[in-house]
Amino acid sequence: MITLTNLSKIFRTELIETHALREVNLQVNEGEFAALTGPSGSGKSTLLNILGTLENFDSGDYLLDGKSVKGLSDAALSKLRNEKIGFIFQSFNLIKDFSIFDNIELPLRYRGLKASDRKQRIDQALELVGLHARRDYLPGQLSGGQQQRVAIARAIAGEPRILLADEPTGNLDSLMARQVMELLEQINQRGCTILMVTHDPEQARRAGRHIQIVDGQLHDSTLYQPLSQPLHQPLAAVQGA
């Protein structure tokens, strides 16, 4: 599903280059549940940043689903997001002046979609996070691990193939990080692909594979174990989980 080809990144200023990625390869599969891990500064966030094409890269080449997203335009690229990629942030990026389900009506919006499927949509995935019930509050009347299971409904309301999330429990205590973790959990036992930037070792040994980034180089210390059931359900199978 995603293959990263001797990809490297550079920051450039007038005195000095970084090398944030260093001719990194990767393939993940559809269906797998990696972490990224390592210490500041190693190049996690640049990485899920350029898998998300929210960043571009320097040399190498990724392929999404077999297809080059080299030299694709703003206008491709952000199509591209739109209809396989979802986000969850550590600062969870809800708009306060907002209901949740504005918050996560918003993004189905640009797409086009019609009112009654975007309820439908947004429907689901609140009563897949549990807070269906709460639809009509703004983010400020929400818990932290509630803004957070928000957050993750946002991101699966369209959807996507792939979820990419950045230390989603980073503000979270540990109890609502291990619901929030359960439900990540959840929605990749359905098919969706997750690949999760963390600091906490528990976590990463909750996910089916272990990805380190040490000074912008990958080393993958623990191989994938397939789903035992069929990748990929749209989100209403997901309802019942």
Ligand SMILES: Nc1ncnc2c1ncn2[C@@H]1O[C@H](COP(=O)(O)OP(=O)(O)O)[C@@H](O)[C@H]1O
The other form holds:
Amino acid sequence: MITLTNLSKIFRTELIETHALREVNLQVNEGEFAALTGPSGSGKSTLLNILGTLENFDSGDYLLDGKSVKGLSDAALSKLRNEKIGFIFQSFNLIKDFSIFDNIELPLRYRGLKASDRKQRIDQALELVGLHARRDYLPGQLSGGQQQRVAIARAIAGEPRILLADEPTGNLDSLMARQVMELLEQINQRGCTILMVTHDPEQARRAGRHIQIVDGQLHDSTLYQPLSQPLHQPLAAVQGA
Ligand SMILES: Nc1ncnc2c1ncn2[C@@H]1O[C@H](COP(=O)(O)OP(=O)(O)O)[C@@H](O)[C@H]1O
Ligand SMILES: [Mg+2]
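Now that the form predicted alone has been shown, please provide the structure of the form predicted together with the named molecule.
Full assembly next; the chain just shown is listed first.
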């Protein structure tokens, strides 16, 4: 579903060049739950933002469902993003003057869904995250864990095929973090592919796949895991398994 080949990203300012990603190769198959870990500044958010087409890259290629995103217009990119990708951020990114319902509804409005479809999706998403009774609350009236569950509801109401989560439990205490992790596992079991940045080794273990990034370079532990694969098997075949 996602294929990155020799993808590099350099941030240039007047004073310095930062090689945020160096020749990254990655394949993510439909239905995977992958955890991405690495030191601060190693390129995790940059990778996630590029996968979410929020940021461009300098060289290499990114194929999403077999099609390169290179050269797509902004309009085409935002359509693709809207239809296929959901985002969850560490800081929830909810609009504080909007009710829970309205927060979840906003991206659905952008997509031009009609009111009855919007309501149905919002109801379902709120049921799943267990916050239906709080639909008329404002974000500030909820705990951090509940706010993150609203953000998850907002993401899944769009019925994305890929969920990109950048340290979704980074601002939560351990109990709430566990609830959010369990919710993500449930969403993954429904078929949504998930890529999650985390600092928590326990979460990385629970995900089906653990990708590490250091200094803009990927170290994908799944390459070492498939014991049933003969050692001489080419990388592409192993990754596609
Ligand atoms: N918009 C930007 N302009 C310049 N440098 C940036 C920008 N975004 C990120 N960087 C740099 O790229 C590197 C990777 O950043 P990031 O992907 O945010 O790391 P992580 O999420 O792993 O902490 C860092 O050195 C960071 O300073
Ligand atoms: Mg980051």
